[in-house]
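Single chain ahead, written as structure tokens, the form predicted alone.
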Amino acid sequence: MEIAANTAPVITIGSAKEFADKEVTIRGWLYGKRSSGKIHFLLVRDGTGIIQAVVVKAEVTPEVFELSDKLTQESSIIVKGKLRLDGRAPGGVEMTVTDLQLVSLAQDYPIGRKEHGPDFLMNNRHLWLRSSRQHAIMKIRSTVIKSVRDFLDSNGFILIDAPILTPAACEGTTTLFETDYFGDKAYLTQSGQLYMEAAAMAFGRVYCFGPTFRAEKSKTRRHLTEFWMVEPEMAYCDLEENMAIQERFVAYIVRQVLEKNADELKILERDIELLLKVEPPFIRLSYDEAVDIIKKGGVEIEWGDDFGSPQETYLMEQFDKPVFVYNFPAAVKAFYMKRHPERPELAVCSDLLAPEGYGEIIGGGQRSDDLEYLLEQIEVHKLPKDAYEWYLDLRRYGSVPHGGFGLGIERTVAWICKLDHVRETIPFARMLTRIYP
């Protein structure tokens, strides 16, 4: 249809405090409405947020009227009206509706007021996420996500952009998405962190920020096959330090969403308390001390053994801020791990678990600046040494003490807004059972 010009500004729902008693025009959508007799209240949302928006039968021509009744949910409309300054109103603002235009009338919306399960919701993504709930935690994924890019900007970070499709495995070659690359194998990336490595022995602190993939089987609320990662890496790093940034990095993160997204965190209901306690210092255990907690509690773990879910989330009941657990058995991580001078059985490393039970959000530590020790891992792991040539070479030509970690956005925005599952986190879910939409 044709836009009819109007003398009224058009303005954005966030901005409408501004234009209090002034006429204006929003561009948006019907998110809901009813209806009292002669008076209709139309809820309009327009992506910056919802107003009310008052048709009033005694001052609008009767088209006006008898248009603002037909109307369905999630049309898409124009409004021109006077705003006023209203406590009580949806973001703190009415309108008093003086002509309206329809854009589209929608047919019957699938999703309504009733309650509706996850499968059929996760089928209709394309439209759940118009409620106000996914509103808010799309938006609280945003700042998280320029959080991250802002706090390492500034931090003397440079951003260096990994491939998507390796020759080889970083994580471990059974999670891995192969596909055919002209004739020969190539495999989705699972972390961007040895191109890092590269990076950081040319620029000394960099990150990559992308998605990345695992061919996991997994169906647990903690898991997608596809999700986003930020990773830093640092020459001349040591765990200590490591550690240090980790903790200032997601403080810094936790606060930024404190500050912009209030009002999101209300839809959510969620407490903040927890999160206002996310200041370093964070608590530190070593692994053996980590295990003799858990063991102490009754969960079912054996020296040596990764932490699953079970051993994570009953860990994290115990604090009420992050936790660092650090030196791993070095058979449970990746090759490429330093190991401990002292415990050569350890990894320098370090996970960090969130609390209120949402375990492991980076995974990080230093990486081994030996040759030998690397070409003999490579040999152990049976992994394609031709593959990691490239990778050999940071050890031969300037080798330094370096590291770095992961972060997985999709499991930092499921704890700060204390979802059920991950699944909400990300605009489009990839899980073991779901491709579509």
Second form
Protein chains: 2
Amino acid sequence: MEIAANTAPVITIGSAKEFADKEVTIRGWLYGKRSSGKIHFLLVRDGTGIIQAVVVKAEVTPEVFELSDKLTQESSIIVKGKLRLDGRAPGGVEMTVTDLQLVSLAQDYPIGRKEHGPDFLMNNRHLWLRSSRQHAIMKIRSTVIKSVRDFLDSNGFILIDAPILTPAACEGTTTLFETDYFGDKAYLTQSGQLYMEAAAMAFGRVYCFGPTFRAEKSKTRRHLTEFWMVEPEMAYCDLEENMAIQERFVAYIVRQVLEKNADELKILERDIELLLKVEPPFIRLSYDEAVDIIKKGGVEIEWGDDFGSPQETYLMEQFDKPVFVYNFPAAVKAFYMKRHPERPELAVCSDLLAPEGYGEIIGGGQRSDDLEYLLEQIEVHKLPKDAYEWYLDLRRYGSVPHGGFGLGIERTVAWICKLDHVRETIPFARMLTRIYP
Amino acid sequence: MEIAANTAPVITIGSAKEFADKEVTIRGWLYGKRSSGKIHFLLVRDGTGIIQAVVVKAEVTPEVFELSDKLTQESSIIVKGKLRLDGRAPGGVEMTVTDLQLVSLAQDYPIGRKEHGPDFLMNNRHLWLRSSRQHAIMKIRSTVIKSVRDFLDSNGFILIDAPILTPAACEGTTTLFETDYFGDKAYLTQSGQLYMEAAAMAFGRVYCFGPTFRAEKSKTRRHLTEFWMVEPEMAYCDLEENMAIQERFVAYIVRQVLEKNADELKILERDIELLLKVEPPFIRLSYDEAVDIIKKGGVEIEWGDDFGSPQETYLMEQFDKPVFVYNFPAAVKAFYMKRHPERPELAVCSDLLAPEGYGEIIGGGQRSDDLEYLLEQIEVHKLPKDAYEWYLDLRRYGSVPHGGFGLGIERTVAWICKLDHVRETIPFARMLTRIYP
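Switch from the form predicted alone, shown above, to the form predicted in complex with a further copy of the same chain and output its structure.
Zooming out: every chain and molecule, the one shown earlier first.
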């Protein structure tokens, strides 16, 4: 890295505007090139932005001009030159190159300007991440994740990591990845919630945030086998307070993306009008009301059914802001859900559905704080009682009303970016037929 | 929750000082109790702190006094009363109770004031988390994790999550957890580094931060089978810059804990003098120099050996601030490490060892950017070349000098808290003989 050592400071493209009229060094890769005989326009990327570096034949050595002529897409290069503000340039600043160094010449970069099928792109995910669209999605993903943490950290929640390797299943064992654990069986977690209940009794407000796993044979645009979920849990909390926090939380996340990722939303051609509407209060529908709407729309559903993708999609095409559907039939929800005091066929719970047809991004609710009820449910669902002894302890020693929710990061990012498929929302997607790279 | 609905606002103990001379409601659990005939001193915890709530017989109804008499440890209660500042009280504020409501009476809480063995406590981890010492450790853990993210986010790093389920092993397959992946084999990640190398070529500076796994049959005070690791990776970075960032990073983390967790460090009786010394520059020793020191100390080692626990412990008893040991023999490091240009038997790498005998908290180094060398190493180590094709692509298309490091959260927390065993540094530890609760 010879050039880097000389007097022109090494800067990132993201900070280039601060160095207008200065000579600087930028270390990056060739993203694209245009030539017109005596001038080469190099588009250089370094991960923080893209800058146009102009090589004028008359102003550089013959070696530099020749080198810039033979540069191929994704070759790694170090460019030195003077920056100047230019409103028409991407990023508002352009470089006039004075020196250029080749770090490594790329031969036949496989991703070109032509169209590629999704399988080809996913096989080359390690390279596809360099494209501006994927880059934009990953930057928004990182804003979403940071906003999740910032909101919770500043609202009295403590991060308590849930274990990934678990001895028992949260909601049945049919969709679990299993592994040998020194002679015993262990499963990859589907949810940290039960552990968060224990933690909420110790810390009041807690959250875990990690990867979760579903060995589902679903091949839809909404399913990943490995995805990230944040799961807050609150002691002394009822469903109303739970939903109120969820809507503040989701509104905060969307607002942060609007503030920090205007450029990325533009690259994705996202219509932000609908995102601007994501402010509390969200719409609240009881399950009963939601079923009526879906029925009237001619989509198949009977009272008592869980919502599938067609039901959620139809419902969320009717609204332009997020919708809580609350009080589902207990039969379609997990065994630990609290029953409605007046209508015991209902669970005290809510799903939060995203607009524009995206559907569920949050599932949440109250957990039963009653020992007898849970013992009964464990029997009804034929769960291994021994494995749940610690969970039952939470009702033996200082049981309190409590609840929480889980927000899926990938579905949230898909909605905010308005993507067709969740596979683009995570750096290295894991799906039914995909575990490479 | 009848009391909660009335006029005294519900507050957390952590914010009690702001409500001096006001009547408030606190929802929590009974942590301890002292009585003197006509007065009960209730220690109430709510996860944000502990407050003394005083019940004076003459000032409450007979029912409230009787109830406070029969309260047992860890019963959940709601107390209402007037707060007043009191320098002698824990947290600096005390409550004079006017009303008290029992939410749930705890019977025979298993963790008492007597000594318990570690197995008993780990079996009751879901309850043990409520004790003030464990509470303090978890709060410090959450500060460490937040500091990790804040430092990286504000130093130009982008979070790019690495996958947990991987088709190939980063460093051999003997210590991997294996799972069936729809008919194929998949392994739980030991490190996200290879993926971070791909991401660094797209984003410049990146990090992943998630759980990693080792199916090691080690039963030591330093080993967990599941632990959290942050792995930053930087394009266009050499070992010097890499170490410089590491020392700023570790110093920042320690400084944040000193600032935010003074109370918790006090509960742990941590001598903070040594933590105050954790400021750059750290000590730098070549592997050659470190071996000499260890040899002179009479601890068994030959040039070429990797450091084990006895070597690290001895070395780090000699220093009162962190030490980089750099340029280890390539033979004891991973296949992808870059070789030293003048001494090819060495890898361009460093470990960061924590003082007070704690040893390695960071492993890092330069990755080879040379395609031919890596092809050779894959053959030498008999690795499946197909599985590494994507990794090799990073050297085919725009290879650049790059490096990074991995910091283990649990070992860092163990050192900062000065704990004997890493099992207390993570909410739900997974070890050779432990996967419950």
